[in-house]
Every structure is written in C-alpha cells, then in structure tokens.
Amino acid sequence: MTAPRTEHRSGIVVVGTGGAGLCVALAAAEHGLHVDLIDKQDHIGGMLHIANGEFSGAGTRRQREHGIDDDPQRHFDDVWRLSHGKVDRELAWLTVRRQGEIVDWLDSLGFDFSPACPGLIHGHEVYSVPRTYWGRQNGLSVIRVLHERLRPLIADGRITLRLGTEATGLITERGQVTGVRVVPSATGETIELTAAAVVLATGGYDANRELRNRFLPEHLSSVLIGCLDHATGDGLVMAEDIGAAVSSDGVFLPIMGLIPDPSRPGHAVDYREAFIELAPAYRTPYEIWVNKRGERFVPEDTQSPEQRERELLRQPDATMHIIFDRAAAEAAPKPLINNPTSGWDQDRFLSACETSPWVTRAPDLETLADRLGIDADVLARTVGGYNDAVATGTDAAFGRSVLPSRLEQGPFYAITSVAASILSRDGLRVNTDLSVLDTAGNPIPGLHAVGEILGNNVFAGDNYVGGMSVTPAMTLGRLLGERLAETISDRSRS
C-alpha cells in the first residue's frame, strides 16, 4: 500500500465550502493566515444552492433607511421567545449582537438584496420587527458575493481551493488535531495535510438517512429527506471517531410543503423546482388537508406556522393530503405549487392537475379516497362537514376564518405532502471559542466547527427562528477565522 503522501501547512485547513467555511476562509486568509479550503462537491456553497439563504441582524443601515428602530438585544429577545428559551444562551447571543455587522458587510461588498429588505417572513413564526434579509436569487445571492471576494484571495495564494476533495479522518498527536486525511477524487491519492489549526464547517447530515434517524424521534423516521445529497454528517462522524461530543436533544420540526418524489423513495421533490404553498399571509387556502384517516386535523387558514408543523407531527406518518375540486383549482388567486422562482402560474399549475405525477385524481370523492388509501365515508363525512362550515361561515371544528367556497363537484384532486427534514437539529458540541468539546466536556486542542455541524437547535431551540441558520454559520465563521489569525500569529511570533 502506498504511504500517504504529506503537506504540511502553516495556516488552517477548512473542511466545507458552504456558508460557514467560506466566512472562516475569508476573515483568517484576510488576516494574514493561509488556507486550505476543502469539498468534496465540485463547486462551492454547499447547501446554498437550495436555500432560501434568508439571514437576520439587528441595527443595520437598510433598518435606519426604512426608519425601523432595533438593536441586537431585541433581536435576542426575539430569539429567545421564539425559541421557548431552549438556545445555547452563549453561543445565540455570540451571534446574535454580531450579526447587524455581517449585513452591513455583505452590504458593503455589493449584495444583491431583494427591494422587500428588511422583512418579515410567514414561513416559520415571525419577529416583532422587520430584521431578515435574502438576496433576489436566494441562497445563490449569498454564494455570488462570497465568491466574488474569495476570487482575488485565491488569485494572490492566500487560500488553496480543493474542490472534489474528500475529508476522509483527521490526524491526531497525543490528543491534538494536527491536520486532515483527504483524498481528491481527480486521483485518488490519500493526502496528510498538517495544519495548526482544523476548522470543521461540512454542514448538516439529513441525507445520510441512518444517522439522521438516529436523532430523529423513532415515530418519525420515515420523514422526507429534503436536502441536498451531499449532506452526509461527514464532518461530525470524523469528529465523533475522535472522542467529540455530539448533542442528542430529541428536537424535530418538520419542514411542510414538500413533496415526495416518486422517482427516488423517501426523497422530496427538489424545493427548487416545486413546493407547496401553505402559509396563508403568501395564498389564501381554497383547500382542505386531511391525515392518512382522512380527518382535518388544523385550521388551514393558522397564522401560526408552528401550530401546523407540531400537528402535522402528530398525524400518521407525519403525512398529510392536500384535497380540492376543480372550482377551487379555477377560483384560488394563486397556484397551490410555487418554487422560488415563481416559475408556477395557475395555467400550469391547472395542467399539472391534470398530467403530474405528484396530483392524484378522480372523478369522484369515493374514487379519490379509493386511490389515496383512505376510508370513502370518513372523507365524505370530512368534506361534507367543511362545506357545511362554508355554508354557515362558521367552522364549529377547528376555528377556519377563511371559507372560499365548497368541495362538491368533481373531479376532485390531492396532493400528499409529507414532514420532511432539510437542516440538522443536533451537531457538535462546541464551547464559545469554538473549540469542539470531547465527551468529557473538554476544548480538543487543534479542532473547531462552525455553521450547520452545530445543529440548529444551539441557534433556534425547538423551532424554527428567521435567519438563525446562515446568519449564524456566516457570522461566527468570520469571528472564528479573525480569531484563529490572531492566535496563531501570536503563536508563530512567540
């Protein structure tokens, strides 16, 4: 067997080209550090290229042009109401005062801002002020604009981009982390690269379907993967073979909307190319959503996103059918199906009733519950009861102020939806330098993470809270890269 062969390095290696790890990159290249910037993907931004790429800060200069008056602790209070009280409370607010800044930044550096800027968005429960930006091309906004500033560090060898490259282990020397294995897959040649210093930024795993069931409730380990296949927990993993601790909070909140991809089992239907429209502040609700028994199960008007995605977790399998008439395809304002380019008009979203794989159809509400797999006298019941609310204007079940119109003349349509995970709850355990944390609770020296292999949950608690992912990744991975310069150069100089 060939021996690997070694490079060594004087700066930091950084695993993960995603938000995270370009921040690191960027701040300790800028500060004086060379980098080496390693993915296994053939082009950089990881998780980005899917995401909304929404991100948060309080006291910035868009807030001051559009007269909104807020500063970084009512951002925290925000958070931490959001959050029922369940954020890391050092490493949330670490984040939190710093991120008006990393806006302002990316302001400086020419972000394409969306003109809605600053706002509040529906998707998941909502600040008390608008503080959340995205670009006008989501997460690829945020990729273009890094990429633009990491060009001329690469250019000038102040970082070595290795793209393609996979982190296989990482190296340690009586207890420390002296550097990491990676293989480029162009040769299949097994590299040592020695470093002072390992930044850890590979992302989430909830496309690696065995460790991400290990965290998930086990009720719910058939939820819908929804994120990009690269998402393998492979960072964490080479942490855990170390001796790092990993959080085991229990915490899931579904992502709704998604839809399962009938050509890949398990797997959602890309987000990118179609979702489904819930949040009534975006679409006025024509339909009705039943469970696999074929009851409602929530108001489909709730203002509160967290309501629906806690109900939804109670219903079987998590899942959830979407069901409609004709009229209400017709009559609703905009189309059930979206993706982020508003690429859905009602035009093709009535064709798709027709011809897509991911409507079912019939011409009657008996054949309907025939091919969903539902009992036919619980969903007429279940339809005749709703329309009953449309006549009165009142509905006695579950509280539904919007009531459009009746479900009553065939053909008749559903769209099955169900949960879906596509950002990792749990992750490494880190202290507010961080520095990973052994299981003993312990800095391992040489060894940090920053961004999605934290886990969500230190950012959000048990919820969802606006920008509490990639701002965090990006802020922190800044301070962390400007930190790192700083230690190590003191190092080298002593």
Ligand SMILES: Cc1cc2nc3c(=O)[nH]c(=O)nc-3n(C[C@H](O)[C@H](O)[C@H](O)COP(=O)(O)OP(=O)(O)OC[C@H]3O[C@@H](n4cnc5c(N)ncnc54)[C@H](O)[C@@H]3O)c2cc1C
The other form holds:
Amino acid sequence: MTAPRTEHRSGIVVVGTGGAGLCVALAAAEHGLHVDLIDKQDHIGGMLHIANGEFSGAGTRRQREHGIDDDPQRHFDDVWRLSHGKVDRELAWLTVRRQGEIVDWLDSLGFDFSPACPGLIHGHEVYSVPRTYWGRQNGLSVIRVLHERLRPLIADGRITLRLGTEATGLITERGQVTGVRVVPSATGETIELTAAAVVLATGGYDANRELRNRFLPEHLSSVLIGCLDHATGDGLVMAEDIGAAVSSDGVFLPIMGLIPDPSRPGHAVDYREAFIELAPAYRTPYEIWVNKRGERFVPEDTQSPEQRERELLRQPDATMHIIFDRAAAEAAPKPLINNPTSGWDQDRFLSACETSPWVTRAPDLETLADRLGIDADVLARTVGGYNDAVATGTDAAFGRSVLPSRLEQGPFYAITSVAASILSRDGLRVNTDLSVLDTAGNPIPGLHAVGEILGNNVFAGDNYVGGMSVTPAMTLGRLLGERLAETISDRSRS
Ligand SMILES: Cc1cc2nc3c(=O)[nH]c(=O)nc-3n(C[C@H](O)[C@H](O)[C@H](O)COP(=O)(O)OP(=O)(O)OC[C@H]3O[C@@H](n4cnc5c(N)ncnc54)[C@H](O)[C@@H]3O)c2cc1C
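Show the other one: the form predicted in complex with this ligand, since we just had the form predicted on its own.
Following is the full complex, with the preceding chain placed first.
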C-alpha cells in the first residue's frame, strides 16, 4: 500500500458545499483566506437541490418595503415560542440576530425572490409576522446566487474547489486537528490536506438508516427517508472518531405527506416529484385520514402542523391512509398530490387515481379495506361516522369543521403516507465560536462545524421552525468564515 501524499495548504479546508460550506468558503475567501472547498459529489449545493430553500430573517429591506415592522428580538421570541423554549439559546440568538443581514446580502447578490415574499408559511407552525423568503426556483435559487459569487473567487485562485472528493478522516497531532484525509474519486489515491483549520459542513445523517436510527426512538425506526442520499453523517462520524461530543436529545418530529417509494423500500418518493398536500391553508381536505386500524386520529383540517405531526407519531408504524371516493377527488378544487413546482393538476391527479402504484383503489369500501389490510367493519364504521358528521355539520369525534361531502360512492381510493425524516435533529456539539467540543466540553483545536451537522434541535428545539435550518447554515457559515479569516491572519502576522 502506498503512503498517502501530503499537501500543505495555506488556509482552511471546508468539507461540504451545501448552504453552510459555501457560505464559510465565500466569507473566508472574501476576507483574504485561501479555502480548499471539498465535496464528495460532482456538483455543489447539497440538500438545496431538493429543499424548498425557505429562509427567514427580521428587519430586512424587503420587510420595510412591505411595511412589516419586525426585528431580530421579535424573531427570536417567535423561535423560542415555536420551539417550546428548547433551542440552544446562545447559538439560536447568534444566528437569528444576523439572519436579516443574510437576507439583505442575498438580495444584494440578485437573489430571485418569489413575489410572495416575505410570507407566512403554513407547512410548519406560523410566525407572528411574514419573515420567510424563498426563490422562484426554491433551493436552486439559493445555489444559483451562491454559485455566481463563488465563480470569480475560484477563477482568481482564492478558492480551490475539489468536487468528487470524499473526506474520509481527520488528521490530528497532539489533540489538534491539522488536516483532513481525502480521496478524489478520479484517482482513488488518499491525500492528506493539512491546513490551519478544518470546517465540517457535511450536513445530516438521515440517509444513513443505521446512524439515523441511533437517534430515533426504537418504534420509529421504519420512518421513511425523505432527503437526498449524500446525507450519511460522514462529518459526525469523523469527528466522533477523534473524541467529539454528539447530542442525543431523543427528539423526533416527522415530515408528513411523503409517499413510500415502491421502487425503493424505506425511502419516500422524491419530494420534487410528488407529495400529498395536507395543509388546509393550501388545500381544503375532502378526504379522511385513518391509521392502520382504520380509525381517524386527528381533525384533517387542523391549522396546526405540529398537532397532526405529533398525532401521526402515536399511530401504529406512524402510517396513515388517506381515504376518498371518486366524487371527492373530482369535487376538490385542488389535486391531493402536488409538488413544489405545482406540476400536478386535477386531470393528472384523477388519472393517477386509476393508474399510479401510489394509489390503492377498489370498487367498494370493503374491498379497499381488504387491500389495505384494515378490518372492513372498522373502516365502514369510521366512514359512516364521518358521513354522519357531514350530514349534521358537526364532527363530535374530532371537531373537524370543514365537512364538504360524504364518502359514499365507489370507486374508493387510498393513498398511504408514512412519517418521514428529512433533516437531522442531533449533531456535533459546538460553542459559540463554532468550535467542535469534545466529550469533556472542551474545544478541539483546529476543528469547526456548521450547518445541519449541528442537528436541528439547536435552532428549532422539538419542533420545525420556518427557515431555521437553511438560514442558520448560511448565517453562521458566513460568520465562521469571517472569524476564521480574522483569527488565522492574526496568528500568521504574530
Ligand atoms: C425536502 C426538504 C425540504 C427542506 N426545506 C427546507 C426549507 O425550506 N428551509 C430550511 O430551513 N430547511 C429545509 N430543509 C433542510 C435544509 O435543506 C438542510 O438542513 C440544509 O440545506 C443543510 O445544509 P448543509 O450545508 O448543512 O448540508 P447539505 O446541504 O446537506 O450539504 C452537505 C454537503 O456535504 C457533502 N459531503 C457529505 N459528506 C462528505 C464527505 N465525506 N466528503 C465530502 N463531502 C461530503 C455533501 O455531498 C453535501 O454537498 C429541507 C430538507 C429537505 C430534505
């Protein structure tokens, strides 16, 4: 076996080119530091390729233009409320107080904001004022604007971009991280890159079922994987190997509305292709949701995403079937299936009802129950109870107030949906310098981390909070890049 080749680099190595890694690299290079920017994939952007790319920030130019009175303290108060006071107070404030500046920075770079921004987003519990922003092309809009900024810095040699290059381990010397071992896929050789500091921005672990399940309650180990395949927790594992502390909060909240992919067991159908539109703010429900026993479990028109997410977790295998008949499918003003580019219309949905493998169909309710593996009597009682509620205008069982029509005439349909994980809740412990901490709580010299690798609980507690993954990744990424440029140049001057 040949010994690894060593390359001594003058600045820092950033591993990962998602929103976090790109923002570290840009800020560090803009402030005079050389950056080796590495990604195991052959393209930049990480999870932004699939993400809605919604980000949040207060006191922005766009809010002022819309007459929205807001400031970072109010944003933080909302984050605190929505997270049930469970965020890491210091780290959450570190990001929230600068997030408005990041929104304005993206604005200054020519970001293609959707005209609906700033808006309120109903996929998660809503903020008290509109302070969420997104691009016309969702996460791709973020990648585009950051890529434009990256290009000249690569051209003049301030950033060396190494795609198709996997980081496989950290190099340490007397307790200090001095570099990272990488393997370019083109050659397969191991290179030891030594540098003044290493930044891990490798994202989450949700695509690595074994690692993910280490952090999930045991009964939820079969929830679907709803993120892209690169999220294998590599940075977390590399850091843990050299003694880094990893949180284990036992928090999980699912993403709802993802469809099991029949061709990839355990995975959801790609969100960019299809998801089930559950938020009543976006689509009035004409269906009922039942669990594997055939019982309803939540008012389908609840305005609270958190309520439905927590209720789903209490159901067997965190699984639900959405039940409707042909008349409901035709009467609903919007299709039940959608995707982020609104690539579904009613005709496409009605045709999917007849042909798609995602839809279970039957001429009558009894056969549908049979095909779903549900007790037919229970399902008949559930549907009967719902039809009575429609007739009387009162849903005594669950308090649903939107009761458009009875489900009574075959053919009947069901779309099964299983709770999914899309972003990691636990991660590396860091201090407010974004230095990775060891299990004794001491910073590991030379090692920093930012982005989803920190775990989302730090910024969202035990809930989802609008934009509080993409925005901390970018905001703290920039902050870290600036600080590293400052401290490393100071060190080299003295
Ligand atoms: C469907 C979906 C929708 C979402 N919508 C939103 C939203 O609207 N708002 C929000 O705030 N959050 C959202 N999120 C979450 C958010 O997208 C991510 O948390 C965030 O983008 C993570 O950024 P990151 O830079 O930390 O990691 P990533 O974007 O995952 O980037 C990590 C990069 O590191 C690279 N990498 C990993 N391991 C190695 C290795 N060993 N060597 C070299 N490179 C490596 C990967 O290839 C990848 O490019 C969504 C997630 C999903 C799945």
